[in-house]
Amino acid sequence: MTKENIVELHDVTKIYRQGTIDVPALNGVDLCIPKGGFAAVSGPSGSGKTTLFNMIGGLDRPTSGSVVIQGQDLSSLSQSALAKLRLFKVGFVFQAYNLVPVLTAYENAELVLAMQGMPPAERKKRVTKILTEVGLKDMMHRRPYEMSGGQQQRVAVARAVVAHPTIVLADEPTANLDSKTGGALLDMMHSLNEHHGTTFLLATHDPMVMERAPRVIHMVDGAIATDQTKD
């Protein structure tokens, strides 16, 4: 583990068993993500993007190889230690939103901070600010079923970044948004990246995301085909 990298994958392989057949999802992936990095991971469906994110987020374990987050080899951590790492160090934006349906936008965004034990006054300040920044100031008290898909995605992004995690893993964060709203979300992510040092890794098919990402990692058949950093 080098000082500059907060995420390192070393020869990571993931094989899923389907009946009597072994299905490889990742094939010997080596990857380093430096602190403060901003990268997009592209590739066709089935290329391994989601599995890669599950490895980095500690949601799944590799069949072989190692995943290291800020000096911690995830394979050495218990389930409770992995849960704590996800709570304090990793922000998730899922393609299916994964919002709690009985909670309002405000309460969904506040949930991580409450679980961290942050005082109510600081939680209110953080949540109000982030929901305003993503254009949901007047929708804070609506529940997911009262919001459009794009609005729900904005709540999901707000929830992921409100605690200023070490890294944010976003699976297709602009998929349900129009170009203007998607661009505004990317602006917000870039601002957090620049001013707070939050590291972003985005799985995407969106040309706009790839165009604006300083680094684009392209995956094919569970392996990294190209890894390009722009000038």
Ligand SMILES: Nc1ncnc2c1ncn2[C@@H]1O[C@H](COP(=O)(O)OP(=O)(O)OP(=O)(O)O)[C@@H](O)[C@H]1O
Second form
Amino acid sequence: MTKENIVELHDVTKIYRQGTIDVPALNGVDLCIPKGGFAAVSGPSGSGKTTLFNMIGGLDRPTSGSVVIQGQDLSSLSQSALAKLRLFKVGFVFQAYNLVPVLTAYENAELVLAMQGMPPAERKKRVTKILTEVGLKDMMHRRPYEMSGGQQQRVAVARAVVAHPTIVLADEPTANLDSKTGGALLDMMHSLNEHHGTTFLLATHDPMVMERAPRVIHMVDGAIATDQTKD
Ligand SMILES: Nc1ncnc2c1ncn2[C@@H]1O[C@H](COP(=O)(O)OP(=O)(O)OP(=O)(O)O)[C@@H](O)[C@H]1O
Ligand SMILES: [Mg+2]
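Structure of the form predicted together with this ligand (previous: the form predicted alone):
Following is the full complex, with the preceding chain placed first.
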């Protein structure tokens, strides 16, 4: 195990039980993501991208194999230790239902910090800074229904990165966005990767995301078919 890897998967298998049928979702996945990496995970629907993210983010446990985050084997962690890891180390961006509808952009972004127990003054500094960085300085006090899809996705990304997580797992972050809005969101993630050193993994069907990612991991039938790093 190398120290520089934020994520290591060793021979990870995930089988979902559906009644009496076993559905293999991951099939012996080996993967290393270095600190500060930025990778797109592509592959047809059902190839295991979301399952892979659920394993890395500690939302679910593998059937066999090991997931190591910053040197910590997740199988050795209790449920509450896993919850703590998710709260402090992982930022999640989901495709839909990203934001708490009754909370403003500011409150949505602040939520994680409040759960972490960060003092209010520090929270205010952090949230204001990140929302300004993602271009939402004037929309901080709007609720999700008062914002466009792209603006809501920006809030979701801001919320995922505001606590300075070790890794951000973004599942189809540009789906449902037009190419201009998706491009702007991607600019923002690349910039956070460069300036904050945040590690990003993006599951995607979007050719633009794959084109711009320095590394593209292609999944087929629960396994990594190709793993290409561009130079
Ligand atoms: N909770 C579950 N119970 C049973 N089977 C599941 C469950 N979650 C996923 N699967 C199955 O596991 C396989 C991988 O699904 P997964 O959601 O990881 O694919 P994906 O690559 O994210 O697809 P998409 O591009 O459509 O989001 C599929 O066959 C899916 O039906
Ligand atoms: Mg998926």
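This structure is a prediction, so every number in the text was calculated from the model and none was measured. Note that the rigid core is defined as the largest set of C-alphas that superpose within 1.5 Å between two forms. Numbering follows the first chain given and starts at 1.
**Q** Would the C-alpha of Met139 be classed as shifted by 2 Å or more between these two forms after rigid-core alignment?
**A** Shift of 2 Å or more: yes.
**Q** Quote the shift of the Cα of Gln152 between these two forms to one decimal place in Å, the two forms being superposed on the rigid core.
**A** Value for Gln152 between these two forms: 2.3 Å of C-alpha shift.
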